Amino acid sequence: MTGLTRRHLLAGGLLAASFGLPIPALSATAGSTPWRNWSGGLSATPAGRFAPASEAELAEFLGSTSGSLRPVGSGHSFTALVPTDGHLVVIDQLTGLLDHDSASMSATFGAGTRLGDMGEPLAQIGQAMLNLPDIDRQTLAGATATSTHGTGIGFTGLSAMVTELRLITPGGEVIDVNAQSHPDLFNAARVSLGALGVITRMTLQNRDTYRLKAKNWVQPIEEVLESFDEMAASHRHFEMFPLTHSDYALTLSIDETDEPINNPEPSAEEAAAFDQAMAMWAQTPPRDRRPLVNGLAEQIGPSEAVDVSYRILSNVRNNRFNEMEYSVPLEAGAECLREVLRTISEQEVDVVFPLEYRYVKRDDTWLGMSSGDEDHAAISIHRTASEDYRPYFDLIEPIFWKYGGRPHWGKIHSLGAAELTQLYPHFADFQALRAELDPQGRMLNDHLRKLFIG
């Protein structure tokens, strides 16, 4: 089977994990049309849905209505940010690009824009984003909102990669914001849950275009640890994805080139014979599967690819998933990762997605994952979505608890207040600002009472 790639575990078959299809556009009188998210675990019937067609739209509807609300982008998060029975705030029309700045290398974008969709414009004014998540259909909102990041130690998560933006409170004030206007608004705005209104505009730092060429390979999981924090200082990204019970991992650096496009798609062949591998894998009973995990492992040969760095950062996928992901300090990474995987062995967790381990550097959000003094390592299970993953993420998630993790916000968790507050040194700063901005709650849903009422 040479020639199979981490592209064939991830696109392919029984591990694949896909975008799914986009929210389909909403209107302003589609009434109670049910909501449900990407992976299909969340749903709700809201009152209503508001899609405006521009900022002072969304301004009069804000400072003319009460009532609970939520702001929705594409729906990916697995966390119940969204479900309300108040009105939904939709704003798939507050896209594009708007501004942009080739002195400083910034540009402004609406809110609602798809990650996916900011590569070229950015591309024809000769920019590009600076880091990109292994996913690329959330909207700029959602992603910043939940403290979405790419891969690599040298690079914050998206949030502290915005220098502006532009907030209308639940009120229908309309506040720009940034580090010299309103540094603690600036600084918890940028990773807010959608707590403290709704955000219609953000402008980024980001760099000239340029090319990247990705390595995959397969190795064993202990030796990637070990060199872990020199492969990590030595790539622009560095990662590595464990097999579930299996000795070896998928392993992926990234770096700067200048050869020229080289990025063909995966044979038709090649994936089916994984997928026929993989339908084996999963058939056998965990406690019997390291042998035949191992062998297939060894089978996988190393792969390269060359393409302009969006599309490289960033991967398609096939199937719908739930998932865990939480941040440790970067010296519990390697330790919390050993014991998650010796968990799933012991207790024979039928389980085929692979792990995903890698570094995030520190920001100054109030909320980010790598907020504060430390660099983290994040660390994320996956579940199906035709699987119940109430049993496998509720026997891992004490584990990260142990190591001081912190939770993604658009990923499953089970933290509330109590325990949030005792993680995040500006926790009860953000709780006082979102009292200030919303004193009716009208940004709250059940979910966000637990994480910042209790």
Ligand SMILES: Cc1cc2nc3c(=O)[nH]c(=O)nc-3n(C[C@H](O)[C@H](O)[C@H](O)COP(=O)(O)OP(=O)(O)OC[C@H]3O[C@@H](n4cnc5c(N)ncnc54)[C@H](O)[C@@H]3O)c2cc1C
Given for the second form:
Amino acid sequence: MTGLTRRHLLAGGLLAASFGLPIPALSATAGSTPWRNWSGGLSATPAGRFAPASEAELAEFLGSTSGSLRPVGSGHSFTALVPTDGHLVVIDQLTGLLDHDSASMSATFGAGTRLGDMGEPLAQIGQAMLNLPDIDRQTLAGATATSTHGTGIGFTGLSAMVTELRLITPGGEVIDVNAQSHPDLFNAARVSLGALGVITRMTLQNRDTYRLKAKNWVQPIEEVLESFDEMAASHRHFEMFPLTHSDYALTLSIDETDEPINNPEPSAEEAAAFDQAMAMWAQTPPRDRRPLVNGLAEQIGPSEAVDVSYRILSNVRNNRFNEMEYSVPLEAGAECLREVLRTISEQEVDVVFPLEYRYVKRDDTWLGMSSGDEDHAAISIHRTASEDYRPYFDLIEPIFWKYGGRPHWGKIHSLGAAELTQLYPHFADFQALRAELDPQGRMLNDHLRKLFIG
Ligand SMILES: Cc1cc2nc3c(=O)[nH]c(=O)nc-3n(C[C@H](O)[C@H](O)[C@H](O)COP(=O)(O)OP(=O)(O)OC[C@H]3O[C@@H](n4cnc5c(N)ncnc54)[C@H](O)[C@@H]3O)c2cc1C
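Hand over the structure of the form predicted together with this ligand; the form predicted alone is what we had up.
Every chain and every other molecule in the complex is listed next, the one we just looked at coming first.
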């Protein structure tokens, strides 16, 4: 099965191809249209949607109305950050490249721009983003609001690549925020969970354009873990996707290259072969699955792809799922992953979806997943969207807590204000700033109330 890559494994055409559900741009008076998130696990019927054509229109709206509001990006979060019976604020008209500076290699985008729509305009001005998450269908505002990250020990999450942003407060005040002008607000608003107001534009630190070479291969999990630090240090990006009920992981390194572009689409035949294999695993009881999965893993040959940076860093994920991801201090990463994998095996959890294990560099945001003095290892578990994720996630979540894990804000977790206060040194600072900017609590929904009020 040479050439079967992690793309087949995670994107594997189990369900029809589609990206995030389109969010129609309706005015505040257009009535109620149901909203659903990407996985389909969350839904709401907001009273209306406000889709401003300009920042001035948004400031006027916020300043002249009252009532609950939730900003929404492309709906790719798994947690209930967005659902509201008030108004959704949709900034899909505040998009595109607005400004750039070649000397500092920075560029300003409308915050409603999807990450996948930034690569080409940036290339035209000789710039490229430093890193990207696993997919690029998120909006810039939405991705940064939840501390979205890619992989690579040398790279922070996207929020810490933001050098300036424009925030329109719940009361309609327009504030341009950077490290010098408003240090506290800057640290809070780069990972805001949409709790401080609506962000309309962001300036990102970029670099010159570059090409990347991705290499995928299969290796025993224990071997990868033993050399993970060394591999993470010697490659620009390094991560692995441990297969459940198996001794193997799909492993990925990405490095800069001058080689010519060579990034063939995975063939339909290979994808079908993989679908077949997954279906076979799923029909086999978890306790009998290991030899089967190991047997398939041993047949997977290495593969390589070369392309411009943004086409290598992000992928297409067609099969819908729900996800839990926690980041633990780097030195606890391997033990935590081992315990998660052991628990899945011992408890015979019937899951075929691989895990994801990657490193994220520390940053100075208040609520970043990797904020503070330590780099973090991020560990993700997934469950196909049509299945109930709760028994699996409920079993694994306490393991993450045991290793001091912090939840990804956009992925399933069950923590509230009391626990979060222990995990983030600046949590109380964020709570205070939130209360100051939004004294009426108009940006709160039930989920945010649990996070910030308790
Ligand atoms: C298939 C898939 C793959 C993923 N891969 C990764 C990954 O590799 N790494 C990772 O870290 N995460 C990953 N995620 C999680 C995802 O990046 C986050 O959930 C992200 O927040 C989604 O962005 P969005 O534009 O869909 O925002 P939404 O989910 O719509 O909103 C997220 C948050 O942003 C706020 N928000 C949106 N717009 C604004 C605004 N203008 N002003 C203020 N707040 C705003 C919302 O209120 C909400 O709190 C993945 C998710 C999926 C579905």
